[in-house]
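Coming up is one lone chain in structure tokens, specifically the form predicted on its own.
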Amino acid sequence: MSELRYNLITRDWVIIATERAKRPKDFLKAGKEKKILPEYRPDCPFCPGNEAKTPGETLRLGSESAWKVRSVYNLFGALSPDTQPGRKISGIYLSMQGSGNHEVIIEHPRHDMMIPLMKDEEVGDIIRAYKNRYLSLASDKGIEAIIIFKNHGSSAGTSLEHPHSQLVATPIVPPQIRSRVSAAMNYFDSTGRCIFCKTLEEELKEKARIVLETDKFVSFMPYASYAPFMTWIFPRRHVASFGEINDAEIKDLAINLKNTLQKLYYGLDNPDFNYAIRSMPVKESGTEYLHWYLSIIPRLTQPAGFELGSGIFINTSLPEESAEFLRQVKPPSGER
């Protein structure tokens, strides 16, 4: 029989469709075209030598002639730092100017490189760039929330092949973030515990949904995962804001993130995915009831009418079986 599961953190009900559940291998895309990318494309604005083709640079790691990671303004930014924040009310209608910031983090000089194939220190550079831009934008009095995310593959919304992430700083706290904050506050008021710390404690005790443990981070599949192979990476240390990640944690997160994505890359043949860093609103850091985490959503299924009409997702995979499958995935010998 199918089972309804409740996610305490997101406050979502999820249907785990056990009667039509797929085995992990069933999510491999039969006949999926394997596109081989070149190391360099002369027409790619993110490739070395084409720096003048991108808008203003906000960060560069490495030297002028040999950069490792760059952050630039998004050419078609959803929000603009040149616009002043301010609400406008007309009757029942509320609007704001599109103030904020939208940047692209170019992750690597090579056009064909992906995080699962990078060296640990290269992934660490990406995370350092995230933190640098997060802290810089968090100091802007008009910014309320910062969302760092990555789209990998066409079904995940990417339009440029060169490896990159994005950052959007908004003048409001998005409802999804506010909902998670509210759930965490309610749980803390009722129990005196952080719901994230408690969740991690229970997952480590049960072990069934753990994917990977490193010194300072744990990747696991939520009990009520709303998508197949949905994976969370939690810091072991309680800290509300991603901006407070320290150097040792950056190194360890690089290892955990790379290896978790490696398991997806080799186990499911490089699936499209999104990931996002979920952090406290920038003006509310230092709380006892919430800490940041990274969420990975492989794009293996499409929401349909029931999901869109109800907000209840149907997951055709068992998180316990999917986690067991990924635990067994090892990269080929000699992988860098």
Contents of the next structure:
Protein chains: 2
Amino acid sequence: MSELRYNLITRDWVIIATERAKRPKDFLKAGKEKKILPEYRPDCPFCPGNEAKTPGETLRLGSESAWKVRSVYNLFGALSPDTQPGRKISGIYLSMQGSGNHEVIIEHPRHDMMIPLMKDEEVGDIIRAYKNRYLSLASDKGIEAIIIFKNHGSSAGTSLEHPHSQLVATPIVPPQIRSRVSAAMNYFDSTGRCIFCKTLEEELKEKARIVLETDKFVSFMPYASYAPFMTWIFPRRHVASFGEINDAEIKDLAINLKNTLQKLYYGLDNPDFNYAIRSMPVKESGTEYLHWYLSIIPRLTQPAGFELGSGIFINTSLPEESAEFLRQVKPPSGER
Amino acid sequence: MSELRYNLITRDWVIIATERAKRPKDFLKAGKEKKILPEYRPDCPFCPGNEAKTPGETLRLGSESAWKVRSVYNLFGALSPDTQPGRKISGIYLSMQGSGNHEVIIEHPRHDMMIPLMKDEEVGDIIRAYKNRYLSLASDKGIEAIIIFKNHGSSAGTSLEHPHSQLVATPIVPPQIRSRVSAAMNYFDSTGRCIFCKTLEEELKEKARIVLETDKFVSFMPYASYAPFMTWIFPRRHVASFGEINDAEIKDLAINLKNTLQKLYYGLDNPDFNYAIRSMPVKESGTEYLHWYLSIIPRLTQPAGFELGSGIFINTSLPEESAEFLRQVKPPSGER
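What about the form predicted in complex with another copy of the chain, after the form predicted on its own?
Then the entire complex follows, led off by the chain already shown.
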């Protein structure tokens, strides 16, 4: 017998295959080929020395000769800053020009580096770059939302090996974010509480789904997680916008994010994954009911016709069991 | 410059990469291996002679010795009929037991058959089986929605070769369906029109996105299509529930569905795809603003971090161009 669980924050029902659930180890890809990357590739546009191949640099941390993190315009951007936003109606249909921004954040000079293997300070620099670009774009009048995300591995939708994240600034509030805002607003209006703060409180009390607690962040698996090993990282401090993350929080998020990804890296043998920072609409940053967070989705399964036709996901793992598994994963000694 | 388009029915914004859009032919998988299936496999539980391997038959069309379509319980069902539905609250969390039904509809005795290659009457039998099982399960008090869907090919989430569809009956109205109901209700309340009828009217007037018109159905690509070659098949008659499809419509849907899938099969070289029948909540079948339809989603691209983090999809094809391409595809002469 399976169990249906309701996600208070996303308003989704998910089916958790409680009895037939796979064991955490079953998600290790059998016979996966290990790909050893070189430290540097002369033909990689993101490797040092090839800066001219990525015009439109918007940020550089470090020095001119030895940068740590760079952000650049995405040459194949889904949205671009060259137009004026504005809706157009034709018959019954509504459209607008694809105005906005799409940037690539190059996370590290080394071609073969990745967050679980970086130093804490290096991860901190990436988050600092996120914040810098977020604040810069949030001040643009036409921007309603900013999505910062990362695709790691081919099943997560990336074709470029060099470690990078992306940032898309949209001229609309994405419907999915609006739906979360609306759920949070209703919860606040009826209970007087932030649904994210309340969820965190409950999770810390129950403990079963906690992956890692650090000073200012908590990573845990949602009660109604829609995919195996999906993990949320919540800031303990109530704040709607990622743009308001402070220095102490950047330092601590670097530790939490690195260690959480390290558990996935060593526990599931470097799985493909996406993460996204779920920050609230840029113009609604002061509200009492919104609370930004980071969501990690390992790409271990894929939606089929039932998911596409209903929006209900089937999770073939137990969040409580997966969290317990990740809590036990320790990086091999000798790793930094 | 891309274009944002708003889908009135799903309430999604999508980004259509109008300028950098791929040409229809670009979606042909380069070097895809052709897999020739045998007509019969002795180890396939769905092949004739192995009926004992699929206990719990719920329907058989044809004769005892020569069946045409069978439906059986799914041995690994996501939901099962053995319990009483009922919500449970624990702390802030809501859950319920996984009650419902999950059946497999075996579409044809031949292991290597598929809808684009079947006779019209054979496709009609599949749809007749869908209707039969829909009506039978819809009368169950605990069932709120029935999702009939098909996974074709491994990127569409199937591992079984023998042609089959599935049916899941849920004890809840899926949030995604509720969202469509709510959009349709608001549209009806403000305009007095069914949004689906209105959309069909507009599409038939504009013609650019029509794939195929038959007597009682129209297949077309949505204006704000979220994936390349996504195609909707709408019944011309306004009716909320798939369960109310009549004999003449079954006959005509068989022709429309077969021919639409044939265009994908020959035009894109047998792509993996899902389809789902989007019928409205089973207890709301009389309403003026709901209208069932069938949605086909070829699995040519995959969502990445941006889609997961925003709910906004990037479509790298132009619906108008893809529809024009499919309109021109004709099956090779000599094919039945």
